[in-house]
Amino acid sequence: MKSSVIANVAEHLCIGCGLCAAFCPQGILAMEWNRYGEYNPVTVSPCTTECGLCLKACPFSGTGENEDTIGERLYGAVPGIRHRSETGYYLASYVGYSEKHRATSASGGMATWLLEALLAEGVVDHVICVAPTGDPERLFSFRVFDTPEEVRTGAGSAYYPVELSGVVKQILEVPGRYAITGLPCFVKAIRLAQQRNKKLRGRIVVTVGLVCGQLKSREFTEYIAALAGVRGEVTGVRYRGKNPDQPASNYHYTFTTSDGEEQRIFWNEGISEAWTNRWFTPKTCSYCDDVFAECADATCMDAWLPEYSRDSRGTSLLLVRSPAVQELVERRQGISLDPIPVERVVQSQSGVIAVKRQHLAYRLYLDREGAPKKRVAPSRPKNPLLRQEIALKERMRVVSRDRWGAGERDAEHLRGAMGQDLKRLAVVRRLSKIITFPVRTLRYLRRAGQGQ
């Protein structure tokens, strides 16, 4: 199996879109759980042919195409296009929300209304996106859906592993114009596929992509549940509930029970330390250069600006690189949709572009030889606190998955664990503050200086 991505793509370097699974003609690739709480392919039966043509769809195997050649091949030759190397390929970007799905969604609802829409003006006959199933073992996965109402029940963020596999052959085996959401590395891994498969080209006619910072194993909801004091068996979550009293950013999350219990906890309660530090998320993500789902038709996101976070009812970003999906927003039918400088859609998502640009060069540079080839060029940072920095959420991010992973299951000993970590971590930041704030003060007294 030489060619395979169970050959060829180490376990760190699968993030789990199942696209493999979906792609092998001999049907012998299954994804399952691995001890971590992400997904894996394993096979259920000897390869034969050695085909490769699992390997050519991974995203991270190195061997096909990257963000910056697939988006050239998809958008280049589009009238008015434009490009960043921040975000790729674009048309316009817009700021707004769907009173309709507001209160539902994660943030403005605009990422629902696009799918509902599609499907309302006839450009595709399936949607299909992630939704909840009310298995304990498995909260959420992709779903074919064929109206809006059944759409909307897939409506919030899902920060959990779901996989494509059973989605995508599904469109090879049912004809039909389909619509698909997904992360920016399953966008790429469909993308790669469609290159080699006339059906998967012919049927996936639109793309919705997610802004997205990192992914989330298993294990991450089942510690956040315990930190909330969950007892009984989780058989559902929802991950960004909104309270009027809170700004948009201190978010809840919510677990229910097969016993009917609910148990709430906001972001300021212990899931920000999780999040931030990189607990819980699979090496793959430490590989990741695509923040704004460079090869989706197009991108949605938080409007993470002063001037939008601090409503709680939340407000979305879409940046549009299609001119079909651009025609069906300008008519902006049930929404309240601004255009928006791109510079300030990149100023939104500053800090996972400093992960997946800055902190990432400093991640390649130290494993020059695990690392798939990427944009970023590895380098070593001239701060020493920022070096420190990324070199302390690694550990915590390694021994977050093996301590859970290794079964034991409780939250305040993982923390505990964590503790001397934390420690440093304060205290790099603290002398970053101090450093960075007169650097800060004499850029802006040279600004207003300037000015008059």
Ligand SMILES: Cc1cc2nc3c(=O)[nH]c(=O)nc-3n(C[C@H](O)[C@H](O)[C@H](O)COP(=O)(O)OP(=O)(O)OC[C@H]3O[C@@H](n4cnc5c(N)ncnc54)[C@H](O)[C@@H]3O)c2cc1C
Second form
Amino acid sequence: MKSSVIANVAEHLCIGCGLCAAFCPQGILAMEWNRYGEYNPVTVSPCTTECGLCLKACPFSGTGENEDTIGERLYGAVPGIRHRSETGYYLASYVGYSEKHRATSASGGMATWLLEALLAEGVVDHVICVAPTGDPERLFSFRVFDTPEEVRTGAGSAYYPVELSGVVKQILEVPGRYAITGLPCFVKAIRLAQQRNKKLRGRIVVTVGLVCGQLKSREFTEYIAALAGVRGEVTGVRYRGKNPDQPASNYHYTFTTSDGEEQRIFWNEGISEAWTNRWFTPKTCSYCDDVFAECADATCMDAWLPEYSRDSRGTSLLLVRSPAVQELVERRQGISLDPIPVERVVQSQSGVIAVKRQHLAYRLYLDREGAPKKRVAPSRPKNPLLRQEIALKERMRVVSRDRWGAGERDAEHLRGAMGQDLKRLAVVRRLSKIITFPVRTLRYLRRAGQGQ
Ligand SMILES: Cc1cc2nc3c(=O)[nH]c(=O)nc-3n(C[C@H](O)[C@H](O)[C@H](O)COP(=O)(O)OP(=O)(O)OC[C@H]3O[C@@H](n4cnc5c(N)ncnc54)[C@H](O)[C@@H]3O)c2cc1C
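Please give the corresponding structure for the form predicted in complex with this ligand, as opposed to the form predicted alone shown earlier.
Up next: the whole complex, starting with the chain shown before.
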């Protein structure tokens, strides 16, 4: 069935956004967990028309526009708009926080502040964001909210699969103006669907993107819970707990279980190892070239810059593309916000940019047969250490996903299985540091000379 997204699933090019299931005119698609704890569409009855609409709204099918052309169409003619290859279009860039929101938010609380402001100012009637459910089978889901109090229950990051089919069906059924949050590929899917559907075009009036390094499967949360020593059934997790005596980067996850147990684990206690080495990352993320949610009206992210990341309370960076959002932000009601050069925004995500540019180029080079067409050309890095790093991380991604998916759910066993690759990676990193030491020293001296 080549003219359906089901073929994409078989080719591991499904991120589980669920737009196809909402969009199918015959209603034959539903979103279900696969064995790796990722969402995939499944057919609940035979496809009789093969209209291909599901593929046209799919962010990874390669049948529709890419982020460059979508961005150009949406923002290319906005007065004062600028463009960078890393960020896509942008009107303005800011750094700051909302004092009222930052304690419960992932970083500086700018996303929740913005969503609430859109409601309060009457720009939208409904906000769609992600909130905890309390259901062990599906710890988070997209929800439609109508009040700031409800929107606040969604504050924080969900490093957990969520899918859009339910809320998009609701938008199609219930008239009104909606704002919606999403990771880059989810926002792209919404834009592709808007091109084909007048109701979605008229009703989704603001999109708030989140910078994304990678999505994680449900297995990731299961693994970290096991690492934290959680024994009971997990009914809730907060991924971004803040600690006054720690830098913003050493946040903690808190798990709650059905029998009232609560367990914490810090970034430096094993989350970092699984996150940065791409354990439990869906294969589809290996083909993503959008860091800054280029199709979104505004994009929020962490201020991973030395002058901000020491502050445990968290600080946000914000890229704005839509004049209406810029106008709202410029009023700065209830927030502390300053302009920041876009170069600093790019610098704050240098790691993610490397993964979605140089690493992607090598993955495309290795995978020439099955790789989708991306904005990055396939190429083989000259640096053998970089090639080693990319290959080792890819192997760990596959091993973690396969082992947990096959039922080997023992955190210590898994770490044991990764031992050799982790050791090799440590050697690769040490050698890289030695080799790049002169260049880094020169760069540091140059910056010091410029008084930065
Ligand atoms: C999988 C993932 C990977 C990320 N990777 C990076 C990264 O590499 N670098 C970086 O700087 N930032 C990354 N982020 C974004 C970061 O975690 C924060 O969400 C961002 O800094 C906004 O913080 P805030 O305090 O402004 O938002 P908050 O005030 O905490 O509000 C966040 C809003 O986003 C919604 N939301 C949370 N999770 C999701 C989700 N999965 N899908 C859609 N909406 C959601 C919430 O419901 C809430 O409305 C990632 C987020 C996710 C979910």
